[in-house]
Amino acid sequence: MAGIYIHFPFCTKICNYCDFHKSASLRLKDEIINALGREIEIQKDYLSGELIDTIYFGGGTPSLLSAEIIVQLIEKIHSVHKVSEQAEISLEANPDDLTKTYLKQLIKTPVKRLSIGCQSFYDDELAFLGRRHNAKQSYEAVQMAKEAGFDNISIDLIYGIPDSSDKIFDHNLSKTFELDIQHISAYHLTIEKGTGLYLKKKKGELNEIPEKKSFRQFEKLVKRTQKNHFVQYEISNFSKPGFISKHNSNYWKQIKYLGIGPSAHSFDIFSRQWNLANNKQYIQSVNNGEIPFTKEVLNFETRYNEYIISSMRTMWGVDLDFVEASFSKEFKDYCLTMAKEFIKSGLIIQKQDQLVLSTKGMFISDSIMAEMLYVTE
């Protein structure tokens, strides 16, 4: 099994936060969807005859695509590789592109999991944040999803926001609920280096929201979804039994996948490479028959810690048996021996042969997976 995103790297506007490749100019846009097209042939070998079970249409905005590309780019894939009747399709939307007559076209595609920007339903975190919806439309386009016919929708949530208060949370959620869908991503804003955000921050125009106040939202997030039967199957992502994204758990449990796109990071379990962040240079290579990207070749030690990193962030946790067996039995009693003063503390959860993470420990994962990390001197 093998998954396929296909990065689309434009936006009609850049968001305060977003770190993503991305290009607010659609002048090449037609070029791109030309070159993904042609990308997808150049990497048929990539996988090695893996069956696809899932393909991704991220970005950037995705949902600036027709149907009639997104069908015409999946039909592609079919030529070339094999493709599960079961797979799981995605399409990234922002809920100002859900029309209705938009939903009608992409409910007649092969795209049956739509994954929606959100964010907030509060008018004034949607303005900080920089996003081009309104509070109305996240809501109304959840709705007009399910009556299109959409059965398998994930929508987008940021907690943690500067000046956001406990109360504006609450809402948040209940309005998630309300909707009844079958999926959230719930991300922490963080603010990286070249956003809108880090040059406010850097101007001294905001300050970071206290820890014990995220920490607080982020344990009414598990206990809210918890009671409204979503299981926490990773740190950032709750879905309904039978609802688990198979293209995000095939990234945290090393399933090999291919990038298309620009930007776009590909894995085959011995290496990583990740294509070029230039949307005209990419079009310009693509065309000349080849792929601009970096590789790095993951030794012993790279591969066990990316188990480690990957693995951490999920319900399934660290599975001490498989560490012996992929890797050595040093490696699975280094392993215990670094999370031993964690586990003694609360914050890993030791089930038998599995280490998980508590909610606490979820909270701070960073920093743990840092210390668990194989480094040699």
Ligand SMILES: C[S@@+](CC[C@H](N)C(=O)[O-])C[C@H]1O[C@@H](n2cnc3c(N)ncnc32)[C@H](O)[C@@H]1O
Contents of the next structure:
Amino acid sequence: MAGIYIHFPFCTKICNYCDFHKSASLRLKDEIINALGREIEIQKDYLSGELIDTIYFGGGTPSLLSAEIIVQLIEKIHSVHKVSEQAEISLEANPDDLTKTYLKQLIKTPVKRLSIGCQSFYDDELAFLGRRHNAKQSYEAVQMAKEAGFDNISIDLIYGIPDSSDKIFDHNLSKTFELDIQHISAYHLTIEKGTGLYLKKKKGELNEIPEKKSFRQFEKLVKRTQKNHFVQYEISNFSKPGFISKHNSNYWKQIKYLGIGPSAHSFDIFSRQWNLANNKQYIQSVNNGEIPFTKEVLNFETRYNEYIISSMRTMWGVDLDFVEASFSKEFKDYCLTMAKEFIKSGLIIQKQDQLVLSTKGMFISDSIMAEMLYVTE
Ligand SMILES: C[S@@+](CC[C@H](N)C(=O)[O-])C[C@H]1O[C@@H](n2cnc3c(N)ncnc32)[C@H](O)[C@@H]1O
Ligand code: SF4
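Next up, can you give the form predicted together with the ligand of this protein, since the form predicted alone came first?
Below: every chain and molecule of the assembly, starting with the one above.
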């Protein structure tokens, strides 16, 4: 089993918070589409014949691709890989791209899961984030997708916005549940270097949200999703039973994946590699039959650290038996020693041979994971 990620690096407007690789000039759009097709062919042996069970169109804004191009790219994948008949095929979509006509075309393609970037159902927050749609469009896009026949819909939400009140956040959650969707990805706003919000912060025009308020929103998110029958299977991901995103879970379960497109990452258990995040140079290299990437070979310790980082994020947590079987008894003991204080303070919960983060632990997961890693002197 393996997954394929396709990165479409274009957006018609750049949001104030986003540091993903993308360009607001669509000049190279057609050349990138050709290069994506060529990279699929060039990289055909990367997954060494594994059955493909997920395909994910991400970006950037892949909902700028026509249904016809999406089908062509999927067919290209079929021409060089064995794809499972039940493969989960997802597309990230911006609400304002989801017209009735486009949705009607999209539902006829093999894409059966939509991840819609609603972010908020409050106009002032959307304006702050620099989104190109308003709250009404966020809401109606999901309704129209349902009417078109999509029954596996996820929405992205951003919380922890500096000026948001608890009332606004409650409103955002109520609107989300009203839409009766299958999956929610809710991310705390991070101010990334090089973004519009980062510049504002540097100029002293932006205060970050106080930690207490931020945690209150996270707690609300956890409690209200639970009450509405969503399972929090990862820090930022919530699903109704049967709708866990297979593609994202594969990342956390250390399953192989191939990333196609500029900036896309690939993983084959023993190494990671990431493509150059430059559209023009990516196109030139691929046209010459070469993929421009940087590779990191993973050693025993980095593989252990990657397992800790990815498993601790999930509801399945760290499996101590797996650590012993895949690494060694020494690593299992090390893991338990590092977790001891966190277990005592209630940030990590030990359930037999499993270590999982508590809600408070999830909120400060980055600092806990940093302590849990194996470091050689
Ligand atoms: C790279 S976007 C691609 C999806 C699509 N282009 C869109 O904007 O709807 C994936 C998601 O990551 C989240 N995201 C990106 N940057 C973020 C940041 N700095 N803080 C919080 N969430 C972020 C947003 O929720 C966004 O929908
Ligand atoms: S959040 Fe989505 S639409 Fe906004 S700039 Fe990033 S990729 Fe583009």
